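Only one chain is shown below, in structure tokens, and it's the form predicted alone.
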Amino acid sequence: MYYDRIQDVKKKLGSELAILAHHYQSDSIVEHADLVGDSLQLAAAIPELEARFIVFCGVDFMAETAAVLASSEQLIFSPDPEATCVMANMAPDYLVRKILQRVSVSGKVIPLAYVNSSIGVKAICAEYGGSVCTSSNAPLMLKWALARGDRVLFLPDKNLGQNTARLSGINPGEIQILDIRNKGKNIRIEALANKKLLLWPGVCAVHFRLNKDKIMDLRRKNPGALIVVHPESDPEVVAMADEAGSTSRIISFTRDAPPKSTIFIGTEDNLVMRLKKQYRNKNIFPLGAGYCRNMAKITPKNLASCLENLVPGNAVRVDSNLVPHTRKAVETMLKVSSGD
């Protein structure tokens, strides 16, 4: 039922209509995406779009990124306004405003924020001097990040931040994991001197899961496996995987794999099951990180409701002042991306 009204607004809106999914969402969704990919693949992709309405199949911040790179013509809508992220609520931006002003005592500090995260604090990284990344381009976003002050706030995500910074050459006595209670007051500035990398203590509630002696015990009965994980896990499970990279990189990485080849894949359950189906002449299993619950409110059901009522009144909404910001900081990275 949900299919069929799904397909009748697509042909009757035609090119006018663009259906973006990030690759967590279910097959039920990514069966009507017009462009499916990872976080850095579908912001890019937002400036390119003539369509005039855009429905994006994702969390929330996701769609307000969106929001803010779509022209003025055009109108984003996300089927479950409710759907959020836990790692980006774990850095409200009024708090990394506090703590970005209490370790600027210690020298420049250069934000640099995971795309996982509000478009307030984006606006606040380029207010800042910094910029946001994705899984795929951090390491590339932190050179530039460190070459513009005398230390990174990487945020919000401790995993990806450790994981970037030991493929940057960053010495583990250089990086500080914030004690961001007490709004800040706990950190200890004279600490900091040292420290080229400034660690927020957020996490991944998917890839959190994700342990060392799971793998362990992996290895010792499966010893010919392959295991390729998303960066968001614990520095311990990817120093154990056979590689670790963005989604883009775990489905390549699972493509290039011999034929037969046994693969244990680290991120959300609902990508490792397609790829699953995709090669089937591989034998491919979940490493135990699940489905996240939050891109799973995504649902046919409301992503019809959603499609059949593409009204101003219902499209996604962001705080005006915060756009110029915002859109300087994702376009930085563009940019830097993109080599220009």
Contents of the next structure:
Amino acid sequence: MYYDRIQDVKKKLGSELAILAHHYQSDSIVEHADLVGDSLQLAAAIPELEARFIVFCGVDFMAETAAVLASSEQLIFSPDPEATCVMANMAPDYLVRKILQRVSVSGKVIPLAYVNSSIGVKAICAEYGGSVCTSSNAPLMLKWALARGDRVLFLPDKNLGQNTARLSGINPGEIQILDIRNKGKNIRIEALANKKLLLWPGVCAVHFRLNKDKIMDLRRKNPGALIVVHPESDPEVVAMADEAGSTSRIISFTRDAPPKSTIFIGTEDNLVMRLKKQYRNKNIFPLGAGYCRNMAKITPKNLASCLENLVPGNAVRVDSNLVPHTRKAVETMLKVSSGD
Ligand code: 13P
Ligand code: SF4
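Next block, the form predicted together with 1,3-dihydroxyacetonephosphate (13P), ref. the form predicted alone:
The complete assembly is shown below, putting the previous chain first.
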């Protein structure tokens, strides 16, 4: 029933409508999408889209970023605006500003936010000369940010921060995970003098479930198996994996693995189960991250109803005061990561 309702609107609107879906969406959503991608691909697609109505199946920060990048003739919709990201919510903008002011006493601190953050946080990053990144371009953007100040404040994901630091040759001794309690008053400024990277203590509620003991056990029981994980996972988990990368990298790693290989995948289960169905000549297993309950809020039911009500009043609204800075932060990332 919902399938037909969705397809009816798609037929009626044709090229006026584009449905975008993140890789963590369920098959019942992905089957309707015009574009399925990782966070970077979906953000980079927005300025190229000609559709007037863009329906974003993902979590709120993705739809908000799309709204910031969209032209004035385009409208962005979310089937469920309450689909938020637990990790993004761990870095409220007022607190980011407070902590940034506090750590800036130590020298020039460039903020670099993972796109999994509110537009308020992205705007603060641009205001302080920083930018944003995704899991696909985090090493490149960290290099960019390090060249612009004494140290970088990376937020909100401490795991992606540590995993990116390792790829960038930053020693553990040059990293400080910040104590953000008490509005930053617990942070000892003298202790930051020899630090290059300051990390917000946020984590992803899904990748947090992966732990090194389980991987050690798997390695013992399946000596020839391949392990690929998302870099939102704990650094100890990433260190034990054969590969870590964005959702797109996980897909290409799985595609390129030899036939009959056994692959354990540490990321959201909708993607893992889709890969399992797609590559039946390989033995694919989830590592146990499970589903993201916010991504799962997008259902065929609310997608159908969203599509049947594409009126300006239902479009994603963003604070117009934040748009110029947020757009600058995201456009800087798109420019740097495309090599311009
Ligand atoms: P990527 O698609 O960029 O790998 O991001 C994963 C994620 O957790 C999005 O919420
Ligand atoms: Fe946020 Fe993790 Fe869900 Fe991605 S998977 S939306 S980072 S909670």
